[in-house]
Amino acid sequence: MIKYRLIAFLAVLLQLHCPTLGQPYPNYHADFVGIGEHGGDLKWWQTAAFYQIYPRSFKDSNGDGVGDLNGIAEQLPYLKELGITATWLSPIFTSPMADFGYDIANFTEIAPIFGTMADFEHLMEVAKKLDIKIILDFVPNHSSDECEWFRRSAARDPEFKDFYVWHPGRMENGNRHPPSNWISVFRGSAWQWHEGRQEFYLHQFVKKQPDLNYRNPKVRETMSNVLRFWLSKGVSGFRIDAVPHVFEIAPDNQNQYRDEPRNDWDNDPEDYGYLQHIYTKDQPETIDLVYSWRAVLDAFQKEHGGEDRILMAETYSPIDIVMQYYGNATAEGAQLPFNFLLISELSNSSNAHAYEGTVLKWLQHMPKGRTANWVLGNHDQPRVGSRLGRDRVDMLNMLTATLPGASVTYQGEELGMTNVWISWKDTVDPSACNTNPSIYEQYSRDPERTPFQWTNAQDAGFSNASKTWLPIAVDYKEVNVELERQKPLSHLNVFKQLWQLRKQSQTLQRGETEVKALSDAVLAVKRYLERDSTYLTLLNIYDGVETINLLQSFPDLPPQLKVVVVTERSQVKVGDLVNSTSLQLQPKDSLVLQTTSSYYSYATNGEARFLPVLGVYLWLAQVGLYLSNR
C-alpha cells in the first residue's frame, strides 16, 4: 500500500515540476489552447493553393483548336481534384489578339473565341458549387488599338483626348523624330506615329498595344469601374498585369520626355536591354494607384459582404519595390504582390545555400504581419521541368507546399509538363515574331503555352480538332493527367498529397519557418508550431546519395520521424520511421518526415484542444492507482 501511494506521491510530484506538460485533475483546462488561438483565424487566400489557366490551352470545348470557358468548366472539378484553392484565368476579354488577350478592345465583355457573359456566368456557377474562386486578369497600362476609347481619343473627343500618353515628338533639322528614345519590350521605339492624330502615342508593349494615362483622373476612375463590374460578376479578386509599367515620368516644363541611360552590357539598339528604364518603369506613383485599387475592392466587400476580394500583383522590380506593394501604415495594398524570386534567381546549377538564400530573401524583407507566396512559373516563363530539370518537379512542388504563405502554379507543372519546340512557322508570340528566324527562339514564350495534356487520345485530349492553335508535345503520351493518376508517385499524385497534408496541418498553415542547407546539396524547410507536430521538408539538389546528421543543424527533433510524402526517387517509404542521425537521401530525392506529437488532441464545445500526451499517461496512472487501492 505504501509503495503505491509512494509512485502516486511521484507521478503528481512529476507534474507539479513539469506545468507546462499538464495540469493535475480537475484543473486541466487551464493549459489547453485551441487552434484558433495560433493567431486568429486565416483568411482564405493565405494559405491558398493558387492556379493558374491560360485558357486558350486548357480545354477546347467546341473543336476550333483553341481553349474556352466551357472547356474550363467542364475541367473544374480537376482543380478540385488537386486541392486547388483558386483560379487565375489569363485575359478573356474581347481582344484582336495580337498579344493573345493582353490587348483588350471592351474591358467588359467576354472574348467570342472564349465563348460568351453566359458561358462566363454558368463558370462562376460550377466555381461556387466546388468551392473554387475565380480570379481574373486585370490589364490596367494599355488597351488594345481598336478600343473605342483609342479611337475617341485619337480623333480628339473631348472626353478621351487625354486616355492615352500623346505627344508631337521632336524636331531636329526640320524632322520628326518620337519624342524619347524609349524602347518597347517587344523591341523597337516605344513611340508610334497616328496619322490622323499627326501624334505619336506610347507602347510600352506592341505597337497595338497603347499606354493608358494615369495621370488623367478619368482614366483612374474608368478602370477602377472595370474592376466593379467584375466584382458585381462574383469574382473573388484580381492578378494585375504589368504593375511596374503604369506610369511613366511625367513631361518636363518644355513639354519634353528624358531619354533613358544606356546598359553597357546590351548593344542590340533594337533590344529592351538596352536602356536602363529609370523613367517608364517603378515610378513611385504606381504604388499608390495600386492602393487606390485595395480600396475598390474593400469598399465593394464593405457594401456587399462576403469574403475577402484579393489583388494579385506582376511585379518584376527590385525586392525593396516590391515589398511596397503590401501596402504602408496608413494605406492597404496587394494582398500577394507575386515572388518571381525562386523564378529570377534560381538556375539548373544553383545548390542548396542558393535556395536557401533566396526563400530567406522574401521571408526577411516581407514586413510584419504579411502573407508570402511562392510563385514556380506563368505563361511568361519556362516551365520548371526545362528551367530547373525533370527530376526536380517533385522536389519543387514540395518546397512551394510546405512553405508559409500561398502558392501560385501554371497548369501542366503538376504533371511535369515541359517546354515544347515551335518551329518558327508555327511561332505566334509577338515577343518572337518582331525578331528573325536566328534569334527567335530566345524571345518566344509559345514553348510554354503549348495545350494541356489530358490523355494519350488525339491532341492529348485538348480537342478534337484537325489543328490546335499551338502544336501538341510529342511526350503527351507520357505525360498527361489520365496516366498519371494510374502511377501513384507520379508527379500529379505527389502533388495531390502534398496539398491535402497541407490542407490537414495546422503546422504547415500556421507554423513558424526555419530554412538551413545541410550542404551544398541538401536543402530543409522545418515548420514547427507549439503543441503540435513539426515537419521537415528535404531535397537533395544533386545527383549524389546524401547521409545527412538531422540533429546537427536541428538538435530539438527527436531521435526518429515518420515519412509522410515520398517522391518515385525515395527508397522509403509513407510510414516508415527514419534515424534523425543517420537519413539516406537518393539522388534528386525529396521527402517531407513529421515528428509523432507530444499532444492529445480532442474537441469540447465544437473546438479542438490539445492534451500533453505525458500528462494524460500521469492522470491515468494517478486514476489506476487510485482504483486499485479501494
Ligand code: GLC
Contents of the next structure:
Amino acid sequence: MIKYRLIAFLAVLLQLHCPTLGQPYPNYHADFVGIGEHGGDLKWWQTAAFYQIYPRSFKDSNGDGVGDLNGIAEQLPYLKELGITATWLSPIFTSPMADFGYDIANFTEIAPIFGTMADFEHLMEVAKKLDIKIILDFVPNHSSDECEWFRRSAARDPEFKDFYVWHPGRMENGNRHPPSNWISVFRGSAWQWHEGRQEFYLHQFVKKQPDLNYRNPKVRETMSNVLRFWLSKGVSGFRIDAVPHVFEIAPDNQNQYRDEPRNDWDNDPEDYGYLQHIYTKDQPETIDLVYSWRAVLDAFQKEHGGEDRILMAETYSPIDIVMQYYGNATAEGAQLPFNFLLISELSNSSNAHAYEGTVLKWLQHMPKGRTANWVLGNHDQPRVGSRLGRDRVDMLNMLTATLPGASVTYQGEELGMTNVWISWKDTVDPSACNTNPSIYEQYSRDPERTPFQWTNAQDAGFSNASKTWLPIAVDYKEVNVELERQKPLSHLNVFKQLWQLRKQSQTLQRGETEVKALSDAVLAVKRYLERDSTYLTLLNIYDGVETINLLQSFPDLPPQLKVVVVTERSQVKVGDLVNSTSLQLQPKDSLVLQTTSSYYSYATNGEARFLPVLGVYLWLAQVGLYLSNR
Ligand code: GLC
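What would the structure be for the form predicted in complex with this ligand, rather than the form predicted alone?
Now the complete complex, all chains and molecules, led by this one.
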C-alpha cells in the first residue's frame, strides 16, 4: 500500500513542477497580445512616457520673451519628476519663423533664438544624466524659401535645380495659370509664382515653405544625411512632420498635374477642405520613404551600437494607411506612427461606448507584434482640457497611462492648461493670419501654444520679459507647477502617481488589455498578466453618480479591489478596499484599482493551469489506495 501511495504522491509532485504537461491557461482575449512575456526584453520606447516640448513656450532663460534650449536644460529635472522618459522637441533649427520653426533654413544649425550648438550639446548632456531621451523634429516635406537649397534651385544651379517641385504653369488663352487647382493647408493656391525662375513652385503649407521634390534621389540622400547628422549628436530619434504630404502625384506624360476633385461640403474655394487631396496626400511612395529613413536609423545603430533610435510619424491619414507606417513583412517602418484617434474621434459629448470604440479601433487595426501609442494633444490641436473638458483631464491622463504602449503628453497638459483666447491683433499663427478677423479663431493654433505656467510670478515664471511672444493665460495663478506641486490631488500629482505606478507595474507595461463600456457613462480598462496583479481603470465620463457591479462585466475579478490612484473628485482614498459588486463613482470621477486577494493572485497565477490535472492525479492516487487496500 505504501508503495502505491508513494507513486501517487510522486506523480502529483511531478505534475506540479512540470508546466509543459499542464493545460495552457485559457487565453480568453486572444485578440490582444500583450507586449512581452515576463522578463522578456522590452525596448525603451515600447512603454515610454513621451513629452512634447514646444521650445518657444517652455522656458525662456535669456529674457527675450521666447523659450530656448538653456531654458529646457534648466527644467529637464521637472520632466524627470513627472516620470517622463523621452522628450520630443518641436523644431529648433535656423528658420525665419514663418511657421515658427517648421520652415527650416538650415537643417543642421540651431536657430539663434533658441541658442547655439554648444547649448544643444549641453542639453544632450543634461538629458543623458537624467536618462531622458531626446527626440528631434524632422521636417522633410519642405524647407524655408530662405534655405540655400531653394535659392540655388530658383537660380537653376544644376546641383539644386530639381530640389523643389517647379512647373511653368498652364497656358490658357495666352494667360498663365497655376499648374493645378491644388490648395495649401494654410489657404489659397498651393502654387506660387517665382519671378526669378519664371516658374511656379509648390508649397503645401505657407508660401515660405516650398515643397522638396522627393522624386529627386539627391533630395532623398540629402535628407537622410540630415538624419545622420543629428544621430551622430546623440539623439534617440525623430518625430517626422507632415508625413502624408511628402509625395504628390508625378506629372503625366505631357508634364501636367491633375486637378483634385471637390468636396461638396465646403464652399470656400480658398479653404483646404474645398478639395479631396487624392494627388497631394497619402501617395504610396511615402510609405517606402519612411521605411528608408528607418533603415538609416537601423544602420546607424548597427554601426554605433546603443539603444534603439526611433521614428514617430505624424500621419493624419485613414487608419489602414497609418498602420502601413509600422512596416510590413519585409521592411520596418516607424516604431510609433502617431495615434491621433483620441483627438480626431472624441468630443466633449462622446459617451463611454465612443471611448471604447476609439481605443479598440487602434488596438484592433494594429498589426501583431507592434506597439500602440496614445496622443492626447500637440501644438496643432486645441488642448485636451478645452476639447474634452477641463474636468476630464485626470481621467484622460489615467486612460493613456494605463493603456498598453507609449503615450505622448503635450507640455502643460499634465497641469490642465487649457486654450487661451488670443485677439486678432495678437495672432501670429500663419494658419490664422491667412484668414480674416471674423473666422481666424477656427484656424488659429496660438491658443494651445501660449507660454508654460511655472509659477504665479510675472509671466507665469516662463520669462522675465516685458512681453512674451504670445500672451500668458489668465488662469496662471491657479494653474501652475509651483501650486500644483503642493496640492496632493492636483492634475500634476495625479499625473506623477500614474507614471510612478506604471513604472513599477509589469502588468501595466506588458500585460494584456480589455476595454469595455460598462454603460453610457462608464469606461473600464482591464490590464492583466499571468503571475501578476490585475488593474482596472474606471472613468465616469458623465455628471451622474454611477454605481457599478464589476463582476457583471469581469466575472473573474475577486470580490474586493484595492484603490491605487484617485482624483480630487473621488470619495475613496488610495489604499481603500472597494466591493466589486457595488462600486460608486462620483461625477467625472476616475480610479485605478488593483487586485490583492490571495485567492485572486492564486487564480491568475500560472500554477492555476495545473488544477484540473491535479484533480486527475488525486483520483489516480485514490485508485492506488483502493488497489493497495484490496
Ligand atoms: C505639421 C506641424 C505643424 C506645421 C506643419 C507644416 O503639421 O505639426 O505645426 O505647421 O506640419 O510643417
